Partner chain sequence: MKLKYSTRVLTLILSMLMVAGCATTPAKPTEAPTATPTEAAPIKVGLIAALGDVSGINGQNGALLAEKEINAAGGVLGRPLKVIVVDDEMTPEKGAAAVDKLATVDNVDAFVINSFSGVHMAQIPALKKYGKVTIVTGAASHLCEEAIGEDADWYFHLHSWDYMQGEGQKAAWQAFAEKYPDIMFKSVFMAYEEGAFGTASYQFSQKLFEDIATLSGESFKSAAMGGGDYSAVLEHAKAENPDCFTWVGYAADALPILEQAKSINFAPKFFVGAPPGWPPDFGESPLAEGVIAYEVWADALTEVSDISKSFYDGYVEMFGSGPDNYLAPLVYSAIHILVEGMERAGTIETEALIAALEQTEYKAPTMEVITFSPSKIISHQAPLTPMLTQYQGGKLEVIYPWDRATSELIYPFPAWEGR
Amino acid sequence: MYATLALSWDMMFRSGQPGLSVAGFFGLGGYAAALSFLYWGVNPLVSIALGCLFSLLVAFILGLVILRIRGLYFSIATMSLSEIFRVIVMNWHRFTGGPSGKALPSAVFNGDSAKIFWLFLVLTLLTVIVSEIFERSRVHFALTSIRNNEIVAKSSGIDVFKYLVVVFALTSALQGMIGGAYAHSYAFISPEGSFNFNFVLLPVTMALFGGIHSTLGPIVGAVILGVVGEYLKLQLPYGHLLVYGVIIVIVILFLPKGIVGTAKERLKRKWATI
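Put the chain from that sequence into structure form on its own, the form predicted in complex with its partner chain.
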């Protein structure tokens, strides 16, 4: 789950725009999936796809407005989106259950953890495929040139706004999709749980830890931090979060390009000397 969120955040960040709406679209997709299942009896897997589409639609419409701002202002605007979604959900008691949230009659696949694992793996794979398509197509060049110098990109004929809106909508859709799967895997959704700021902080940390601007970096970051987190919990039941935090700080301080970025750089240097 976190690998998908980290990778989708990075895909938008490849344009140089640090979006912070991960939790917002994660929660929105989750609510769309859960409520469509609850009220209209939509099949859970189809409802996850609906959550994905709903996030895509909302992100596309909002993207037309907020993608006219850049940098820190864009971050603040996207962060506000999450808060706005949360407030709407919390106050729409009849439909969303308000602050208490909504319980679903059963979890997807009746809570079979092996099947749920496969579901998340397939969704992660889907995100990797989208990211690789970005990497290997003209989108990669467009996003890289926008990140390097937007004016030069524009004067080279790149439709900056169009690319940003498309990437914002697509990455938000991926976040909505995984939000839907999350809601169905625990048969419960609440504003506090789904729009939680942890769903922004952790994916961003994982992407920075693994290495940004690539498909591999965020995946490596999510896998390492996920495994290390669980391992530490087994070894140090009472201080694992502290050690976990220290490891993150050390890696980000001493490996600013992340694990993958640093490894790539060292390998390049090594090969250059051979």
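Give me the form predicted alone now, not the form predicted in complex with its partner chain.
Here you get just the chain by itself.
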């Protein structure tokens, strides 16, 4: 789950736009999937796909507006989306259950942990495939050009706004997809649980720790910090997020390219001296 969130955040960040709406679309997809199953009897797997499509649609519409701003203002605007979605859900009592949330009749696959693991693995592999398509197509060059110099990208004929909207919608869809799977795996949704800030802080930390602007980096960061995070929750139940904050500072200061980026750089230097 965290590997998918970290990788989807990184895909948007490859354009130079630090979006912080991960928790918002994660929760939105979770609610869309859970409520479509609860009220309309949609198959759980189909409802996860619906959560993905709903997040895609909402992100596309909102992207037409918020992607006209850049940098810090874009980060603030995207971060506020999570709070807006949470407030709407909390006040729509009859449909969403309000602050108390909604319990589903049963978890996906009747709670079979092995099948749920394979479900998350498949969704993660799907995200990896999308990331690799980004890396091996003209999208990679467009996003890199936008990140390096937006004015030069425009003068080269790149439709900057179109690419940003498409990438924002696709990455939000991936976040909604994994949010739907999360909701079904626990058979419960709530505003505090689905739109939790942890779903922003942890994926961003994992991507930075592993190495940004790549497929492998966020995956490595998610695996390492995922294990460390579970240990910290047991040892520091109310302070583990502080440790993540410290990790972000250390990585930015001493490993700006993350573990994977730093390792690649050192290997290049080593081969250059041989």
